[in-house]
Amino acid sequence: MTRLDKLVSDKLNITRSQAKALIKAGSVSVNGTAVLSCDFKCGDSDSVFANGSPLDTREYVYIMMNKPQGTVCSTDDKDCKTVIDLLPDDMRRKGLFPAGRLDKDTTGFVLITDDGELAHRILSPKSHIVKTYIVTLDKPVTDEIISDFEQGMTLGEERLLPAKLTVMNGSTARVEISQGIYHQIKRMFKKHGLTVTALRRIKMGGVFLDENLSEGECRYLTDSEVGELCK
């Protein structure tokens, strides 16, 4: 159960004092009845409205975004637009952050959530959550490169976990990795003299990027999709 003023503050992304003022003005209702008490307790099953609009009372939210090129995976950036900036107003709430990062010029599946525990499990090296990418290269992939990926190549002094590289056509391939070191895929190909010209993440764990989402668009994950990430 959560205090009403905290719930309103979190869901509307306003200060606690602003939330209290809204409640005391009679602008917040719970299950159809206006509530004037700021310390009123409500839960996930309660229907809460503020200024006539429903509030999402779920403890955590999980958002799939199709990240466009040129945006950064951050909660705040003084120079660039972030994935949080792209969220529509009705999906904004306090505490949201991208679970993991894509480079500024990489597109595709970004998970945005306020569930720190789930994000930690996804990002932990112990979990080995597989991320799948479509990569476009300036040269064709060779059998030697495929073998190096599968055996677990060495970058500098670091030995990487095995990765799966599947050629889709001459210069386009699918890459499956279970790590996330700095510029990993670009560096893996650079080792073999290939340059990545486009990179797109299409899958995290067992959850595919929704093909109906245009770049910059997002939607909530379904319960079954959240379950797949929690496996």
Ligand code: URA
Given for the second form:
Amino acid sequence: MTRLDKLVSDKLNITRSQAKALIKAGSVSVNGTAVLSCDFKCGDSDSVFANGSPLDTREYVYIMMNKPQGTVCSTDDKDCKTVIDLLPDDMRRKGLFPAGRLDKDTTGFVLITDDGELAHRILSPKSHIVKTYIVTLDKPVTDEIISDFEQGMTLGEERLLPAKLTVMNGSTARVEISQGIYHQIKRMFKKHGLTVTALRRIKMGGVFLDENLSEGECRYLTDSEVGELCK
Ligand code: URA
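Having seen the form predicted on its own, please provide the structure of the form predicted in complex with uracil (URA).
Below, the chain from earlier opens the complete complex, with every other chain and molecule after it.
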């Protein structure tokens, strides 16, 4: 349960005293009735309106974005558009951040949330959540590369966990990795003399990127998708 003035201030991105003034002016209703006390407690199931518009009372949100090329996975950047900049106004709220990073030129599934605990679980080196990518290369994949991926290759000093590489056609392949090392896929192919020319994440854990989302678009995850990610 959250205090009404805190909820209004968080969701409308206004100061606590501005929120108190709105409440005292009778502009905030809970379940159809104007509430004038700032310390009134409300929860996820309450329907809260301010100035006639509904407020999102969910504690956390989980957003699937189809990241376009040229955007960065951070909350702000002085030179580049971030995935947060791409959120439509009605999905914006305080505290949203991308859970994990794709390179600037990588496209596809980015999870944006304000649930630090879930993000921590997904990103923890111990979590080993499988991330699936479609990769395009400048040369065809060989059996030797597939077997090096499968065995858990060494990259510099580091021994990687086994990864699955499935050729789709010619120089396009599906890669499944369960770690999140810097430029991991590009470096895994570079080791074998191949250059990644396009990389797209299509799945995280059991959740597929929604094919109906064009690049730059996003939608909320369903409850069952959130459940899949928590598994
Ligand atoms: N591996 C990479 O090399 N880049 C990404 O963006 C994701 C995985």
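It should be emphasised that the depicted structure is a prediction, and the values quoted were computed from it without experimental measurement. Numbering follows the first chain given and starts at 1. We call the rigid core whatever largest set of C-alpha positions still superposes within 1.5 Å between the two forms.
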query	finding
C-alpha of Val207 off by 2 Å or more between these two forms on rigid core	no
Core-aligned C-alpha movement of Leu221 between these two forms, 2 Å or more	no
Core superposition result - C-alpha of Asn13, shift between these two forms, Å	2.5
